[in-house]
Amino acid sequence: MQDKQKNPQFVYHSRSPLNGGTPPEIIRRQFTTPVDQFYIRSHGNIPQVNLNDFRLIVDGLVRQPLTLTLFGLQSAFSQRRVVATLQCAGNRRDELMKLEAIPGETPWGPEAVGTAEWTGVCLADVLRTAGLKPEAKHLAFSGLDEIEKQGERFLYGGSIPIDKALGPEVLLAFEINGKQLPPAHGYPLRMVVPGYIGARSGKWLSRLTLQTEPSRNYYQAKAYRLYPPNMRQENVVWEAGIELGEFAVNTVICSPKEGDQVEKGRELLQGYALAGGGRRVERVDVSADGGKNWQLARLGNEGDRWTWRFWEAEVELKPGANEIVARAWDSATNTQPEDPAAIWNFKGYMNNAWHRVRVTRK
């Protein structure tokens, strides 16, 4: 299935489960990524949803369990507008993938991130209606769309801890850059949770269950989660896996790409950075020698703590080949490691090292 409301220079890496992103190149030139270049990432095939069927339900640990619908939802609670970005997991696996094989993951480069502003309904406030129970540790959601894996069938689904549920950031959300969220981006209604993996933002949600332990849906308890770099699939043990929240500290150069020829020295290099959890980007380092070397990019102005921040900077380049790197720091003085290999795992998650691009001046 193609998403046909996709820019034409969206690259795919499948169509069914639809997946795929737009060229940084692309998506720096707007702070505000349109809807036409965000990112896809889908696990299974878009749920095709009926607006008069539809019902969001809240269960579990609550004291008055909800069955909402949506005009029901927009109308019993204020809506509100978030402007955050969104990365999935695997944002940059391809640079792991050149290290050591990733079996049966999608090769993604920097493409898996985008910045909307989104309207929804606080899920605080949808919360505090039903009535937490004190015992409410994790809020579980669910999908409508249908999985199958290691010959099992299930809605997808995961969990996140009651007190990001909790943040005012959080959405239940209808809209994206103030129209409704096409079908690919889980018309009618997902979760959106800032500085957070995107496998968190649930798409084409269907239910909230509050409980007192983490999801035990695969994409909770084994996917999204950072295993020992001695695991591989065939020997992997599942408990082992650290799960993914928040996402670390990462840059992109955005500009030039990878193999591009140069005319002259001075070389404006542009990209973005994000920080997870709410922190912000307070720096960026450049360097045009590989790292040997390093200078301060500017940081531009827009963006907070929930979206990433756009830079640039000039270096000079020498005749012939330049490695350029870059290198982010955020507001708990978070850095990037510098080498893929240390961060590498069989999953290929959360690639944060230097970023590294290699040009040739003429």
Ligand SMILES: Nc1nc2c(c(=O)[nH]1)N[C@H]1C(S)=C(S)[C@@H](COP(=O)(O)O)O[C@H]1N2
Second form
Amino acid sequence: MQDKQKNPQFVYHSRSPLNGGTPPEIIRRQFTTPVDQFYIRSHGNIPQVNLNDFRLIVDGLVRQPLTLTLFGLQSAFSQRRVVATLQCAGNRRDELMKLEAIPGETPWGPEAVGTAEWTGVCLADVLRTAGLKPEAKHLAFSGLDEIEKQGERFLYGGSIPIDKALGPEVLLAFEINGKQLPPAHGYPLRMVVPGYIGARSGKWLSRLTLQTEPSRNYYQAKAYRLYPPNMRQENVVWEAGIELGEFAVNTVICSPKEGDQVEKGRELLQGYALAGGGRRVERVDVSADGGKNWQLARLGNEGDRWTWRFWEAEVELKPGANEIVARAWDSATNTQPEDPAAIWNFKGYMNNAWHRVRVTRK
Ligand SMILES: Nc1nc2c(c(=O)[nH]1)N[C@H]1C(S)=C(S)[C@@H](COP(=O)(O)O)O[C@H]1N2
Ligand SMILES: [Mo]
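For comparison with the form predicted on its own, would you give the structure of this protein in the form predicted together with the named molecule?
After this comes the whole thing, all chains and molecules, with the earlier chain placed first.
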């Protein structure tokens, strides 16, 4: 399926399900990503929802289960806007795939990321109205898209811990950048869970269930977990995977690009950096000699704990081949691993190794 709302440079990884994004040198031009450049990550079909039929159900460990229309939700709760970056846990998977094949997963480059101003209501307000029972420890959600796996059909779903669900930054959103959500991005209603992997920002939201344990949905119990290096599809022990929530500190050099030929010795580097879980990007280091010598990049003024930060730096390139490297540090002094081999995992999640770009100076 072609999404007519995307720009001509949008690159599709697959049409069914619909997956694609805009090259990083283009999304790096604006702090807020225009919706026609915003990556799409979908696991099943794109539901075509008729607003008259739409209901959001809130049930499970609540005192008062709710059934809300979109209009009911909008009139009962105050609206709130949050600027937040979404990043897929599969962002930069292509670098892990060069080390060993990762069958059945999308070969994302560094384009599975985008920042938007989201409008919605606070999930916490809805939960307070429903009234949480003390045993409620996880908020499970499900969408309206159907997934078919190993002969079973089920809805996309997942969960977040209750402490996160009560954070004022977590929205049930109906607008992106001041406009109605397009179908591919979750119309009419989606979650926006800043600081967490994109997979938890459930689209086409249909149900919120309060429960004692995390969701048993495939995308919480099996996928979107970080497996030990010895595990493959054939010998996986699903419980051995670490459930992914907050994403890890990451950075990408958006320009120049891998393989570029540059004329001058002095080259302007531009990139984005992200810290997960409400931490801030505090520093970005760049190197023009493969990581032997480093200098500080200048961080942009825009950005906060829920968004990316842009950075730039000028480096001196020598004639011939140069390897440019970048790494970021967050407010908890987490930084990135040097080598993607150290974090390779068979599902290909959370690659945040130093970002390297090889360029030639003529
Ligand atoms: N219902 C539903 N929600 C979903 C998904 C999905 O396939 N179905 N994909 C998730 C993943 S893996 C990501 S990274 C984000 C992507 O959101 P976007 O397509 O708006 O960029 O949506 C999440 N929410
Ligand atoms: Mo994702």
